[in-house]
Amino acid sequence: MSERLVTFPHMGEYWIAFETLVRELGATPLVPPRMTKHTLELGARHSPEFVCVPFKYNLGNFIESLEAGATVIGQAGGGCRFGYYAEVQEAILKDLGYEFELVNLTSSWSVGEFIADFKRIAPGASTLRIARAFAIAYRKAKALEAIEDRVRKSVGFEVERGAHDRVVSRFHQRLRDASGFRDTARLEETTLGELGAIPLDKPEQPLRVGVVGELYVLMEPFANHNLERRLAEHGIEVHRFVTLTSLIEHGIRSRPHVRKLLGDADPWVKYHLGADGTESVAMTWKLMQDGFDGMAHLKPFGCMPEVSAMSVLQRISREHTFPILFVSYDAQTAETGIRTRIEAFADMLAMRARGRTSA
């Protein structure tokens, strides 16, 4: 019997947690190559024309991994067209002649179904092993998020350019090698200490911008053309709240979470917009009231939940004179245009801040 090589979509640095999950299950992970223009071109070539760009990135990932020898693909489901990705991608890839098994991690959040899915990834894995593998991978994801959150808030103010990146690069390598909960916790604490020791030239009241929108373009820097880093380079403290672990936690308690979101989004939203749309409105409304200087709203072209949220956000922006940068991504989006829009947005925020100071 040939070796089972398990691959998965690339999404930021979460590949470290996914790799750990597969390895801890007792299977062999095949990490997809990092995103490139070629990845997107591959996916776009074989995707339906009007499907959203995360679908195309995922499909390109899978083709690259299958060419490298992957035999099992892990995919997930979600609250929009994401719920249909797995079946459509499987049909496309098999039409292209690839032989593989696709495991669609269900979006029903049933423990029994999750365990059954993981046993398809690693036949023979016990329920205890599955639980431990998931817990270790989850802990590594939390560590990644803690480090990334610190970097988003401070990298724009580093005195020595590249200081944060050097620390984070070491952290990623060590996180791959971390053997369990204690190692991961110690590494997180040590890395936060190293980041805290980096000299910063940060004002007492820096510009603060929140980033909301569709989960994939938020969490994959290549897909959003490194928007968070570009904002930070203009002396902005960047905040993002949609993370992999928050999605898992919210999925487990979906109904109370949606009720809370609708309460936070009142009076702007009466019904759940689907996927992350309601959260985009609720978080923007909250951060505006908390004194943030602006928001960036990111979405794939044609993403219906975020299109619905966008109309509400435009109204909030207009009625409260609150700056919101709207960015829509497709397979043709150019980084140069994104950079230009970010520069103009940052300049406008800085002028508004100077106006408030001199008033």
Second form
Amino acid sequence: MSERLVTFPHMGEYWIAFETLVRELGATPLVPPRMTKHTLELGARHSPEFVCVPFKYNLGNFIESLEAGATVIGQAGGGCRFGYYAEVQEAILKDLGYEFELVNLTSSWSVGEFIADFKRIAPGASTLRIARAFAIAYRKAKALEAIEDRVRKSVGFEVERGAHDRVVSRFHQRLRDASGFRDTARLEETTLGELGAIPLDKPEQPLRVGVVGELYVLMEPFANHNLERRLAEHGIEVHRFVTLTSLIEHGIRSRPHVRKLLGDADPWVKYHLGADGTESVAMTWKLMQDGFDGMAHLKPFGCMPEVSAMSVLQRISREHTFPILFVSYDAQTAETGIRTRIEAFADMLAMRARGRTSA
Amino acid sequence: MRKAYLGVDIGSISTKAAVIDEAGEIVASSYLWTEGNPIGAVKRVLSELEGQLAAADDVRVVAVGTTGSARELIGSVLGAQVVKNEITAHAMGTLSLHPDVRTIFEIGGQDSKIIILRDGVPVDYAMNTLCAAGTGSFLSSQSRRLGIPVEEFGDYALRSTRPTKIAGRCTVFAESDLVHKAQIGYAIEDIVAGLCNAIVSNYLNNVGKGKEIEPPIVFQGGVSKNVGVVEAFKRLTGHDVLVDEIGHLMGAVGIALLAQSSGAEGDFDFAVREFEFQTMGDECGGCANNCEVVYVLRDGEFLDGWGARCGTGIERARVSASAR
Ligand code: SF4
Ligand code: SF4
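Okay, that's the form predicted on its own, but what's the structure of the form predicted together with its partner chain?
Every component of the complex follows; first up is the chain already shown.
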């Protein structure tokens, strides 16, 4: 076989960390082409109709990458049905006639298996090399998250439109090239400094909204129609707590984490809802008590864990008159409808806040 | 000179406009069919308003707001100070008339919505743009099928003593159920009343699902003119349901109020309708997203564009506009 070209699904800007991971393992990464409508069309055309939308996006990424010459696909496990994604996608792609190897980074989280999977991505890599590659990629993911967290909270208040985006796109470029831990840490620090220097017009007590829901639509702006940014643009500080590294950390310490979530979600949820469902409830309940102005709950259409969470959230919203914007995404979700709803939601929060201060 | 504010609410079916003075009183208003041509409809609305204002003494429009599905397009055409979604606009307009309103039902020609308010502030809302079963177009198509003018529909319903049960979940089922009931000889009054019930229960089970519906309730939109549906709402919610003579203008009044409270002012001139506006659509083709970019030309010059996911789409539209 010719050169091994390793690809992976897109999710937000994490491709920078995935690319580093593959490179540090000693293999050649192939970053999937930028996500477009075409990606989704491709994925949807070859997916079972009723499968949730993250599956379709992933499949679209894989097809585009395979067309670009990828020979190895890394897919992650976790979630609920998400656990079976890799097998089904492998079968579909093989039926389409592609030749490739699919490495399923399973959800078992045993260190031994993990290392074995990585050795399949990069045969011949030593355990030490794998550990180092993972650690560097992890550090880059952390840096991405720190920057994005800051941007979510301040971009809605920038005086000059586009100031944040300029800093961020330079950051992405440099993060790609960052060679190790120290380089990444320094880049993170200087970028936070640059972001901090951007002139803001921010009120003393800005509106604050938390974003919760299913991990993929939360973290992929293309799939959620840029919901976080659109909220922010209405003068809102946007908070999100689910990130790739938080998921990995919680995956490793899954049992104590779920116990803590159930504690936070008390009295609303007694049993774990699966995937991110319990976290959606726990987070909402907590942020409401912290005085947040509202929440946005995002889910793929038909996503079971989040459907369960949603019915609880609706009760919280009703009983505590706490505004929650519910958005459900499928392959046909229309952009204009979402924009109108986000705008109405933001207006509603602003009016409520004004009512509070004048009362 | 008195300052005034123009609000325009342009939906796919009808276009509504209102001019309010500084006290929030309506000094001119207009209501007509959009007929698939929002720009044409707005021009007609403007000439009607100008005629009405000529009779009033010396009012000048200092700010414009637009809402409804064509709000962005018309916002650019009119140089609006405020462009806002119809939920906020309707809530503001209705509050100006009923400061204590807690629930707003709205059923229009092709969509429906519900807004929940508490203490004069919207706290929850939902809208339905997908299912036709709960909207005015379903009602008018069924009235045609039964051979009754839609204006008389409500009176038929009121004469019924025993409304027929019609499956209201879905247009297709409702339609076949209705045909069936008509064939086996149910009285037409009872079928019409059943249909009104079906629309209302469809509405309450869809957009109204999970919402805390409390009085005072205000019912708006084209379908609110149908007394049969109003009665069905009263029966099924167990509350009184208010319908205003000017309920159809609430979106326009609301957006005019928002234009006023924005504090922004500009030079608005009714002569804007003498310009030639042209809307164009193009696929950007800049990348695989192939965004459908819609843009508008004023006297052949690029004015504004929408639908592009990035700046490239608008730039390309601008270039192809000037190349024309
Ligand atoms: S968590 Fe939701 S989106 Fe993810 S696999 Fe399960 S059903 Fe699909
Ligand atoms: S507008 Fe931007 S995103 Fe859309 S097709 Fe053009 S280049 Fe691509």
